[in-house]
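Only one chain is given next, in structure tokens, and it is the form predicted alone.
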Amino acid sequence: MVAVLVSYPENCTGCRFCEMICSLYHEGAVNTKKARLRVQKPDIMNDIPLVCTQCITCGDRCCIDSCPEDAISVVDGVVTIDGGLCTACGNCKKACPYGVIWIDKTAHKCDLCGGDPMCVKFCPSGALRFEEADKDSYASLLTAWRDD
């Protein structure tokens, strides 16, 4: 079974360590705007960590299908951007319902830190976990990918 990054909003304190460590790990500086996940605060009581690695929740392959250069694909169960093909057109950013893709010279999104997500390691409250995918959800995802 494939491991996925799962958010547990009920545990999130809104500390944003996940965003900080993500940008530090990938960009070499703490800059939450360059993190590959987002903590949304829909109201004063709730914080929701949002991340997308499998395009599983929206039920569509929104960023994959929006890319005119075929720079986004599924590699080893993870939606991945090929920086060599990406033209930074921004279509994937517009298509992502979670707002977790950002653009500079190329598009960036969560890559699971090579299989050892730093956001999970540094989350002090257990709001993010890297765990086996729910069997039914993962079966739906595989069906969607095979329709490619």
Contents of the next structure:
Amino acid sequence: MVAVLVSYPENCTGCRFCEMICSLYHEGAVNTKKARLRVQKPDIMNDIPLVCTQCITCGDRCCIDSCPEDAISVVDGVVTIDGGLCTACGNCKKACPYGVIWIDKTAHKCDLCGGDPMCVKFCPSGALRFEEADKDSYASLLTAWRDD
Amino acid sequence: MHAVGGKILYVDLTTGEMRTEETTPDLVKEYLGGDGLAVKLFTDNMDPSVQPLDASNVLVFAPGLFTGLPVPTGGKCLFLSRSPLTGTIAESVMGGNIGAEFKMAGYDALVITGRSEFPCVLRVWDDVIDIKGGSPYWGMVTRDAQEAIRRDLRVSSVACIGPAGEKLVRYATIDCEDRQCGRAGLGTVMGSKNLKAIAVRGTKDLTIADPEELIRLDLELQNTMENSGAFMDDTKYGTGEFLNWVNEERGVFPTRNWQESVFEDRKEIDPYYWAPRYTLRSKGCFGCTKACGKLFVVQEGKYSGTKLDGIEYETLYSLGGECSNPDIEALARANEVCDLLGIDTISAGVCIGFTMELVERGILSTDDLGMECRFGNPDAVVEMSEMIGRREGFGKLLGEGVMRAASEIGNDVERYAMHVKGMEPPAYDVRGIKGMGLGFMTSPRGACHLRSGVYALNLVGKFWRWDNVDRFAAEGKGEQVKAMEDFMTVYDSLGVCKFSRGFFLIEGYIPFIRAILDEEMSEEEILQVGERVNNLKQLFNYSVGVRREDFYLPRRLTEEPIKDGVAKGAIITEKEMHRMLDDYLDARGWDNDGKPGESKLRELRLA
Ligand code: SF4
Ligand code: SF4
Ligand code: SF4
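Show the same protein again, this time as the form predicted in complex with its partner chain rather than the form predicted alone.
Below, the chain from earlier opens the complete complex, with every other chain and molecule after it.
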């Protein structure tokens, strides 16, 4: 198994530093709408960091299968979008059960920061971890909050 | 320009007119953002003859310069206006996400004037701004209103008032994500404008001059924070962490409407007791990696179902010790009631404590009040908070604030009314912290610990430029309060949390300003922004008639010494009060009446 991002909502303080740092690191500017993860706050009781599972759980809703251009594939354990093939049609964004793909001229998704996730580095509470995971690690997330 | 949204948005709710102006580099250099920018815009646009609840009163919203950027603890925003409680210029800071969202919509400040004919919601969706009908949300408590508006108007963030703001309780709050602009009645100003909420969705980039350098500085600061003891205590126990210490070691925890200064029954309200039992996890303001908030949940008993982001130190005093309330569950419920209805917990608690003292003295009877509003009755604290928030029964009078309530009741009860300039004081018995007493007197918005924050350095004995500070001495406090006021104003202008001052002094932000703005600012220049802003505030206050006699302390503090605990006997005499004030006015370069002098204004480029 390879290491992926795992979210522990029971630890999340809702600070959203992860979103800011993700966009700053990848886009060179801060914009939480361009983060490759997001923190959902359905009510006062919950702050739920939603992260890319690198296809561990997505099954038939995975962005890989949804892409008509075959622009998305797994490269070294990371689900990767080939910007050259991507036409920004938006199918992958719709398919992603966690809503963590965003689109402008091309689709953007979590690339694990090349193996040293910035969001994990800055998460102050252990709500985001970079570790080996299986399907179960994500099961509770999807039932806790689902953006259909 | 880096770090900023780029525009200032003006909205007139009477005419529906809107316009924007550019945020100029000069404006940023002279005022930074947040408090500084808000004060500048307010004083530029406000006519001093306009009363706080007049339609023409100006309400400014401004995120800090660092708000929306990844700077640890830097996510604050504030509202500022002429306060219905004090009649002076007053701001109140909070940590909800609306500041960041607003900047990502492309703005650095919002200047609201006028009054809508109908209840409304101001929606800002990047460049599209509209005034939406607010009737469906009128009457809703803060949490419900935010959820409904977020859903209906498809925005990411909402700041709103509760029923108390609509009904013009004088200390109504503005709430965003269970974080409040609590003090001085800025929610009341929103209510008077028929403005239920401001709803924002922003999708634009905030740029930074040197992203790599910022990330490096962030990691460094994060490290410093995590390795400090204060960080651990704050994240574990929240702002009430030092409650026991303030009682036992310093003897300055105001209790029973300031008749006592140690709360004997504090066992349950101490976070070391309640945090392990009631807290599910920590919560943070937007952008804060320190997370001193607590998700507090009551799971059984009479107040089962209570849940809130709290309880803060100030509220542990106001709805706890001040009312001699030893019951943490009732305290939590009262706190939640205040948050939901939208009233300031400090003012509410002091008003209730005041009432309890009048009952104790036989000046009011429980029959008059329709409830057993007595010291030590936790249920009464909950019930009275509800009545204030809904403006019912005796709560209607208490919602006017303790100063107005006292003059209405008559009978010389003013001597028991704790306030400065009409604002109820926070949790520091200043008789045992003389510098803080001066801070209460000089704060533009009335009794306030946060304008200067000199309580901390006096209680600990050292901070920044000072060593071996004697908290019982009146000497040297003028200079201290002046310098700390300027210091704290910088925090509110940058949008960083004052609780980070323990890790990070002004000079610590110089490299951040460099990395973010590509600007070189010296410590002196940065502090001068604070001084400039405080002079502008006093210029406004002077223009509405604030004079020397308005810099005073409540009578109790100059007439009755502290009765109990380690600070027993401490008092601030009239003479000391005047001496400290003289020193302060000197340090400020203001005349005997509080008027900022010409040469000072020229030095600050204000004249
Ligand atoms: S950085 Fe961590 S604690 Fe903060 S919002 Fe993200 S996941 Fe939650
Ligand atoms: S982007 Fe979404 S759909 Fe694609 S692998 Fe990640 S979680 Fe699955
Ligand atoms: S691992 Fe990197 S790309 Fe993925 S969400 Fe975290 S910061 Fe963004």
